[in-house]
Structure formats: C-alpha cells, structure tokens
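Heads up, the chain below is alone and in the form predicted alone; it's given as structure tokens.
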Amino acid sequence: MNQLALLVALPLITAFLLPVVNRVSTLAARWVGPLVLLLTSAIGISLWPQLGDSAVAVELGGFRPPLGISLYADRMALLFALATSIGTLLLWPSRGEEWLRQSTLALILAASGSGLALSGDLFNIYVFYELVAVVSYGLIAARSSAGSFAATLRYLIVSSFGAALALTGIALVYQATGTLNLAQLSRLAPTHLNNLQGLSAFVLMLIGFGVKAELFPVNTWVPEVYATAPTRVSGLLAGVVSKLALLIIVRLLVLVFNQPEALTVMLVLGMLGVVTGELAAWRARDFNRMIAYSSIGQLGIMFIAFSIPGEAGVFAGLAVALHHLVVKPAMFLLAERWQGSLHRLAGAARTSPLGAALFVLLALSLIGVPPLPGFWAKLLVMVNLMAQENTLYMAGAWVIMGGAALEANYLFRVASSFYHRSDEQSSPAAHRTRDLATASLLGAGLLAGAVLIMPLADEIEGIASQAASKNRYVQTVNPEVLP
C-alpha cells in the first residue's frame, strides 16, 4: 500500500518538472500532465479492491505516529483522492497563452487535494489545505482581468481569515492534548476536549475549513469567484475542493468532536446556508452567479446531512456530496458559453440542443425528481432527519423542502427559456466540443447512477459504515493507543 504516497508525489514532482520538460518539447509538456493524472487515477482504482472492508495506514519514512507523517486510506479517503485526480483530469485547463502556468497549478492542486484526503494528522491537513488555497488563487486569476483579480483578492482575504481561525482551533487542540495525530486525539478527546475549549476549537476549525466548503457565513467569495474564474476552475472548486474541505470536517466530527453541541452548530449553519444560497440563486439574473448560489445551497444540505448522528449522517451526507460532485462541474462546463445575463439564454436550445438537454437532466436531478440520483440522495437525508424526532432536525427537513421548491422555480425558469426565442435577441454560441463532451460524460454517469441506484447505495452505505467507525481508524493507524 506504499502506492498511496504516489497519489501525492507523482503530480507534485511532475508540476516542478513541467517547465523543464517544456524547454525540451512543448508537445511532451502538454501531454505529460494529463498522462500523470491518468496514471495516478489508475493507481487509485487498482488499490480500491485491495481495501475491501479494511483500511490501511502508511508511515512515511518509517517513523511511527505521532512523530512521523502518516497517511490513512479507508474507502472514503481513497474515493475523494480518486475524485481529485479524475476531476482535475476531466477539468484540465484549456490550452491558452498561460497553459504552462495553469497546468502546473492544476497538478499541484491534484497532489495537495489527494494529500488532504489521505492525511492522518491535523498538521499535515493544515499544510495541504493551505497549499490548495495558494494554488486556487493562481487558477482563479488565470483570465488576468480586473474582475478576476478583484475576486481573487476577496477570496484571498476570506481564505486567510479562515486559515487563521483553523490554525487557532488546531492550537487549542494541541494545548489541551499535546498531539495532532487524529488517532491519538480520538482517544484523548472524551477527557480533554469534551468541554468549552474543545467546542471552541471545533467551531474555529469548522468556520476555518468551511471557507472552501462554502459554509455560511464565510462563503461571500463564492459568487464573484465562480462568475469571473475560468469555468473549469469553478467546476474544480465547487465540485472537488469543497468536498475535500467537507471531508476534513467529517473526520473531525467522527474522531474528535463527537458531541451533540458540535452537531447542532453544523445543523444550524447548514440551514442558514440552504436559505441564503437558494434565495440568492432565485434572485440572480446572471447564469454563473445562479449556479454559484445554488452550490452554496447544496453544500448547506450536506452540512445538514452530516449533522445527523452516527453512520446514518455519514451515509446521507456522502450520497448528497457524490451527487453534487457530478452535477455541479457539468453545469459549470455548460456555463462556458452561457455565462452572463439569463436573458441571453433565450433560444439556447437552437444552437446547442445537447447542452440544453444536459442542463434539463442536471436540473431535474438537482431538484430531486425521481428516479434520478438526486431524488434518492435528498430522500435519504429527509428520512434520517425525520427519524431524529427532534424539533431542530425537523426544521432542517422543512428548510430542505423549501429550498427544493425555490430551486425548481429558478431552474425550470431558465430551462424553459432555452426553447423560447425573442426576435430581438440572438441565441448564445454553441458549446465547444471538449466542454460538451466532458459534460456529456458526467451526464452519462448520472444516468448510470439512476439505473444502478441499488448497488450504488449499498456501496456508499459500506463506505459510510467504515468511515463512521472511530475504533477502526484508531486500530489501523496506531493500535497501541486503544484503551
């Protein structure tokens, strides 16, 4: 299982060698990045059957935790590491004047994202999180326009504020326990962190890491960034990076802060995210911003789902997260030619019939129309919320239903405009073949999920069961720390 380190090392090494390769051969430099990502994806897929119902830990350099750097891979961690490599490959930057810089940054993003998914201690999680942030700044500013620079600056300020909060929370944890290894923290948490200091540390890290997970109220950067950044970058941030930040928070909840108060904070902030995101999307008159605000609402549903206690919450949250991982990047790819005012979309189906049909499919699943995967994911969240028999969880269910009604209103309004054309308006340009092909591939994956929903649900339930087991994590990483 030492191949786990290759998921981080290969893209990182390639990123630094890419300028050298470009001096020798531009053609080779253009292809080496995608080929390395294809290789890391193949390595991750080959490791999947080896895991089965078990998990593995790798001690880099042979040093035992907490002194050494440990990587931990259960099926959930490997799934998101794979999603990072495959997502970066599918959303590989378009070839332009800045292709070398963007390709280098994309490779570093793939490496740091995989490291974030596989890290077994808070120190390395913070390092990889900051690396993802720095790379994101460069990718967002790729268009070199005044709008993209302003959006990057706003994102930098909010992200830096979040990083400071997360670091403060980590410092509080270290002060109380003397370690940052997650396996050791899980043993020490009931006696050292089950107090006001522990709850404060969780809230600080929740808000800090929640910046990239589009958590209310630190998501003010989302609409401007997604409206001005290249659409492939927006798809990466919304589809992949936001899930990595969410994965960190879920790990903290399961292993360290398994307290009712922490779950309540998650639930309340998730509900506020759904309300503010869906209302803003309903009022939006710009296509990219509408998708951005919709993403905030969907991430809010994930926070609500993960606030459900135990394995049920991980199962429901993971189902919604994987659905969003497929749908949202596809929507941003469609936005490549449809960005700007919603009024410009009238008659879009004439110039891009496949694009319009894909948007309708994605919208139906996002709303939760059966038998598409979005329906089953939302139904799973609703059933588990109702099962809690708690007023606040019931309120969460009503918030999700209200958000779905708003979502249906603005998405159907946009979809209907595709098939109406005013004489004074010109139809938007047709989609590029590459963008349409990638969006079609994601749409096909969505349809495959609808057909294979039962075996897929069983697989996700198995992943959630493994991820929700604290003792499994501890025993895999460091058996002697078990009581």
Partner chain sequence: MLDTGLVLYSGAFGLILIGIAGIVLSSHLVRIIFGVALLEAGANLLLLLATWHEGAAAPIIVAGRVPDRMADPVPQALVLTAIVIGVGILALALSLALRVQRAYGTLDMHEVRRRMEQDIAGEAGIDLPSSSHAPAAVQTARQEGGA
Contents of the next structure:
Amino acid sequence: MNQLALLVALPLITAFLLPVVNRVSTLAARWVGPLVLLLTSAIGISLWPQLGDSAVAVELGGFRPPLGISLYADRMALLFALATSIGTLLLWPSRGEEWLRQSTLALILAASGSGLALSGDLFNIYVFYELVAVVSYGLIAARSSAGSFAATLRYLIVSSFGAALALTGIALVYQATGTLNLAQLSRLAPTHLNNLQGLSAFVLMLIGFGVKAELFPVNTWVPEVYATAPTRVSGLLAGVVSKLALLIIVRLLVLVFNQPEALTVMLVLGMLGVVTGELAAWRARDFNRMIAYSSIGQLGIMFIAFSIPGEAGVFAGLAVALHHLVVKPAMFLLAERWQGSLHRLAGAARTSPLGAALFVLLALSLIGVPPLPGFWAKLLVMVNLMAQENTLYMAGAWVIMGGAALEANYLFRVASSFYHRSDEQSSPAAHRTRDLATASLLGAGLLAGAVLIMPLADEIEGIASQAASKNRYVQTVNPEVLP
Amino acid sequence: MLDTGLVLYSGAFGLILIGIAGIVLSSHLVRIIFGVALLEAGANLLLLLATWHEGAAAPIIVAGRVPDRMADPVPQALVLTAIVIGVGILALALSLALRVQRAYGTLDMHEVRRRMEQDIAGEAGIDLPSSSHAPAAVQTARQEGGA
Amino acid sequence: MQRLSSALFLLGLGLLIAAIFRGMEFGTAAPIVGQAINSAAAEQVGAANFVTAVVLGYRGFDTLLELTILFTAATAGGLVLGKRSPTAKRDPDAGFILQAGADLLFPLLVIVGLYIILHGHLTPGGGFQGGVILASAFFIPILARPGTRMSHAAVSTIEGLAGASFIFIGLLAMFGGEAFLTPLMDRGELGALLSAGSLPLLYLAVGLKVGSELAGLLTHLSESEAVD
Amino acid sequence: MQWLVLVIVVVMLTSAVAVLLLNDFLAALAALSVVSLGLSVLFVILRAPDVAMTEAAIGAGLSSLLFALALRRLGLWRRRGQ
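Having gone through the form predicted alone, I am curious about the other one (the form predicted in complex with the partner chain); can you provide its structure?
Following is the full complex, with the preceding chain placed first.
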C-alpha cells in the first residue's frame, strides 16, 4: 500500500526534471509527462480492487500518527485522486508556445490534486490546497492576454485571502486540541471542538477552502477566470479541482465538525449559491460565462446535498458531484470553439452536428431529464431533503426546483438556437477533432451511466457509506493515544 | 497586572483584522497585496501562539543539555512553511500586477475590473452597457501614486 | 454599493473574530503532539534542533510540497513575465563602491549560506534561511551590474536536480521497503555535524532549491522592463 | 519582558495601520518591514529562533526586496510631488 505515495511523488519528480530532460531531448520531454500520468492512473486503478470494503492509511516517513503525516485512502479518496490524474491526462495542454512550462504545471496539478484527496493531516491539506492554487494561477495566466492576467490577479487575491482565513481556522483548531491529524481530531472533537471556537474554526475553513469550491460569498472569481482561461484549464478547474475542495470540506464535516450549526451554515450558503448562480447564468450573454455561472449553481446543489446529515447526505452529494465531474469538462471542451456571444451560435448544428448533439445530451442531463444520470442524482437530493421534515431543508428543495426551471429555460434557449436556420449569419467554426473526441468520450460515459444506473448507484452508495463512517477512518489510521 | 498572552493574542487578531480591512476596503492593487501580507503575518503569529506557554525553552538541545520544558516545535515548523509559501505567492502576485499595469496602465482595482470586463465582452462580441460603470475619469482621479 | 457590501462583509468577519477572541481560553491547550515529539525526536531522528526534526522528519512531506510551491511560483512567474525584449532599457550600472562591495560579498555570502544550511540540524537556521542567503549572494552582483545576465539554464538545472534529489532520497527508502521519506542512514551522535542520517543531505537539497528558485524569481522581476 | 512585548505589539499594530493609510508607497513598504521586524523579535521572545531567522530573512528582507523591485518597475518608486 506504500505505492499510494507514488501518486504524488512520481508526477512531482517528473515535473522537477522536465526542464532538464528538455535540454537533452525535446521528444522525450513531450512524451514523458503523459506517460507518467498513465502510469500513476494505472497504479491507482490497480489499488482499487485491493481496497474493497476496507480503507488503508500510509504513515509517511515511517512515523506513527499523530506524530507524522498520514495519507488515507478509502474508495472516495482514491476515486478523486484517479479523477485528477485521468482528467489531467484527458485535458493535457495542447502544444503551444509555452508547452514546457504548461506541461510542468499540469504534472504538478495532477500530483497536488491526488495528494489533496488522500491527505489525512489538516496542515498538509492546507499546503496541498495552496499548491493547487498556485498551479491554477500559472495555468490560467498561460493564455497571456491582458484579461487573463487581470482575472488571475483578482483570483489570486480572493484565494490568498481565503487561504489565510483557513490558516487562522487551523490555528484555532490546533489551539483547542494540540493536534493536526484528522483521525485524532475526530476523537477529540466531541469534547474540544463542540463549542463556539470550533464552529468559528469551521466557518473560517469553509470560507477558505470554499474559494475553490465556488462557495457563495467567495466565488466572484468564477465568471472572470472561466471566461479568460484556456478552456481546457477551465474544464479542469470546474470539473475536478472544485470537487477536491468540496471533498476536503466534507471530510472535515464528517470527521471533525459534526454539529448541526455547521450543517446549517453550509445549507444556507449553498442555497444562496444556487439562486445567484442560476440567475446570473440565465442573464449571461456569452457561452463561457453561462456555463461558469451554471457551475456555481451546481456546486450550490452539492453544498445543499452534503448538508443533509448522515450517510444519506454524503450519498446524494457524491452522486451530484460525480455527475458534474463528467458533464462540466465536456461542456468546456465544446466551449473551445463556441466562446463568445450566444447570438453567434445560431446554426451551429450545421457546422458541428456532433458537438450540438453532445451539448443537448449534456444539457438534458444537467437539468435532470429522465433517464439520464443527472435526473437520478437530483431526485436523490430532493427525496433526502424532503425526508428531513425541516423548513430550511424544504426551502433548499424548492430552491433546487426553481434553479432547475431556470436552467431548463436558458439551456434550451441556447440548444434551440443551434438548430435555428439563419442564412445571413456565419456559423461558428467546427470543433477540433481532439476536443470533440474527448467530449464524446465523456458523453458516452454519461450514456453508459444512464444504462447501468442501478449497479452504479449501488457502487456509489457503498463508497458513500464508507466515506461517511467516522469509525472506519479512526480505526484505519489508528493514531497513538497520547497522554 | 499585564497578561502577556492577552497582549500577544490581541496583536495577532489585530494584524488579521487590519489585513482583512486592507484587502476589502482598498482599491489600489499594491495596497491590497500589502493587506494580504499583513493578514498572513497575523495568521502566522496566531498559529505560533496556539500552544505557547510562558517559560518554555527553545526546542533545541545545545551541548547535550535537555531543558525541562521545551516549546512545541510543531507550530514553529508550520509557520516556517507558511512564511515560505507566502513569499512565493507574493512574488507571483507582484509579477501579475506588473503585467496588468503594463496592459491597462492602471492599478486601480475597479478600473482594472472594468477594463477586463470590456476585454471579455469585446472578445465575445457583446457591447457592454457603459452606463452601469463610473466614468473612467473619476476612477483614474482616485488612483493613488500614478503610473 | 460594492463598498457597502464589502464593509458589511468586513463587519461580519470582525464580529466573528471578536467572538472567537472573547471565547478563547489562552495558554490552556495541551501540546500533546509537540510534547511527544520533544521526547522522541532525539532518538527517532537524531537532530539536536527539534524544529529541523519536524521540518524534515515528521513533516518532511510538507517541506517537499513547500519546495514545489516555490518551484511552481517561479515557473508561473516566468510564464507571466515572459521574455525580455532585447531593445528594452536597462537600469544604469551601480557605482564603483557597490560593485567592489558586491565582489567581496559574493564569496562571503555563499560560505555563510552553506554554513547555515549544513548546521541546520544542530543550530537555528537551515535550508530555508541559508537558501535565502544563497539567493541574495547570486542576486547582489546583478543589482550591481544590471547588464550581466544570470544563466537561466544553470539555475533551472540546479533547481530541477535539487528538487528531484529530495524526492529520490525519499523514494530510496521505499525501495528498501519502508515508507516514503523515511530518514535514511545512521542517526549518529546527537549534536555532531555528521549526525541525523540523511537530514543534512535533505537540507542541502532544500537550500539549493530555495536559493535557485528565489534567485530565479528575483531576476525575473528585475529583468522585466523598467517603466521609466 | 512583558512591557517589551506590549511595546512591540503596539508598534506593530501602528505600523500595520500606517501601511494602509500612508500615501507614499515607499513609506508604506518601510512600515511593512517594521511589522516584519517586530514579528521576528516577537518570535525570538516566543522561543522560536528558527522562525525568527526565517521571518527576518524572508519577511523583512526578501519580501521587501521583491516589493521594492516591483514598486520600481511599477513606477511607484518616488515620493509624492516629485
């Protein structure tokens, strides 16, 4: 199980050596990055059957937790670590002027994303989070336009602000408990953190880590960044990185801050996210911003889902998150040639019939039309919200319904304009084969999910019940009991 | 009697609050970056104070003598890490500020945002209603320092 | 409008922090992990400076990531600032005194930097502090003579190899069947220069990496074109 | 010792406010390094010599150098009215 560390170490060492390798052979430098990511994905996939129903913990440096840092892998963590590796591979930066620096950054993104999913130490999570942040600044700025520099700088400021707040929260947790290991924190939390200080620490970390998860008050960067960044990078950020940040918040919630007040804070912020995101998407007039704002709305649904207490919440949230993980990158891949005003897209079905058909499929699933997976995910959230028999959760259900109605309105408006014939206007350019192939792959995955929905749901429920079990985490890591 | 712990904690929370105020209320980019630096300094101090006790010795063994009570080395290592991370991000932020100023000729946050929205809209082929934004002359007049 | 909402946000955060401040009990926390490390570090790691034991031993993984953050910031900084156009104005050369001083300072700073790095497991200081001094050693000559260029190829080779050797030392432990980043070699006598196993080696890698990274960042910033 | 801590904290907070209020960026940068230096003295008092060295070298030294370089390149390296 020691191989778990390789998921982080291998891409990192490759990234460090890439400039050196490039001096020796450009060809080798071009291919070594994707090959290493293939290798780490293979390692991750080979670990999957070994995990089964149990989870594993790795003690880095050979020091028993809580003294050293431990990695923890259950199926949820491994799934997201794999999603990062494979996602980076699928959305590998295209060969441009700065391909060397971009490939280096992409490798570091794969390493840090996997590490963020696997880490079991609060401060280590903070460091990984900062690493993911710095890598994203570099990748966004890679487009080298004035707008992308300005958007990156504004994103950097919001993100550093959030990271400093998260660090303040970590300081408060350490002040109250004297430890950073999540398993030991989980043991100490009921006696040490079940108070105002614990709740404030959670709120500070929620705002801090919520920056990347597009949480309501700290998501001002989203529309600017997704409109100016290279579309592949936007796909990675919206599809994968936002889920990793969400995963951290869920872990903290399940293990450490198991208080009703914490759930309520998340529920309210999630509702505000859905309302503001969907309204802004409805008003958006260009393609990139429309899907950027819709992503804020979708993340809001996930926050609402994860705020349902117990295993049911993790199950529902995970279902929505996995669905979004497949749909959003595909949307951004289609956006590569469709950036710009929605009016320009009239008649796009003629130049790119496959692209238009894919968009319709993705949109239908996003809105939640049966029998596509998006429908089942949303249904799961609604059923569980209704089951809470609490006014606030009911309000959450209504907000999601309203959001879906708005979504249906603006997505259909766009989709119908694709098939609207207008002879005066020039149609947008056809998609590049590579983009279209990747998007089709994701679309095919979505269709496969629709067909195999029952076994898939069982699998996700298994993953969720494993992730929602506080005991399993504590027993697997098994930190030494200190006086 | 003066409580040293209370003074130190007030210092940390004071720096955090001043830093946040700097980020939220300033409009000049360099001043906002100053605010981020202050906020980080406050968070670092708070982290170091977390398990601080009066009268503990530094966690180093000099010439084989082991002190009775040593300070907690973990927050010290964490703050070390946080300081180094901070300087990396600071350098990147300043580089970006340099490029933004070169492109837009201003460092005023609102003006930069307005120009960026114009750029995005221009690329997308939408004309932006200019009435919702303050006229450029007012914005530049507010800008400090000058380019 | 935006000012108002920012002020409200600030007020809310201020209230939150004031509430934390009021409710906090100072100096009551038990540093359980810290105490355990203080009593075990001399035996487990063998460094006389326990902060070093934490930075490179117990939390070596954090340090690796921290190096990566600096590396990433330098890479992204290079991407942002781009290449200097050959026609750009340069700063004027500094005066004779600064130039002569820079020549004198260079060897001195390199020696001090390496000394601090190599004694990091015994005394305060180590790879980060020494690395900063190394970076300034290489940067001061550039300040004195802005015309001279630092060899970016050499810098990027040093940074690549130093970072890779940190990971490689960690991977060596894995080939030996232990966990990633387990300290290698004999712990030696507490307080001796050659002690604490592979820690001095790791700190050397950290120092070179930090030094080259920071020197790269500084030259990137100073080589970008002057406005006036 | 207690009074020393009090004086340092007061100086630090005053200079932190000055960083945000001073119109001259060079003076604001100087105030920021005063905050860093005060912090590093505090770290010495708190028995954290490693952190104090790092804060002095990186917070007060290197960051100020970075800011100074950037201010110069941004054209803010001059006093008001000059």
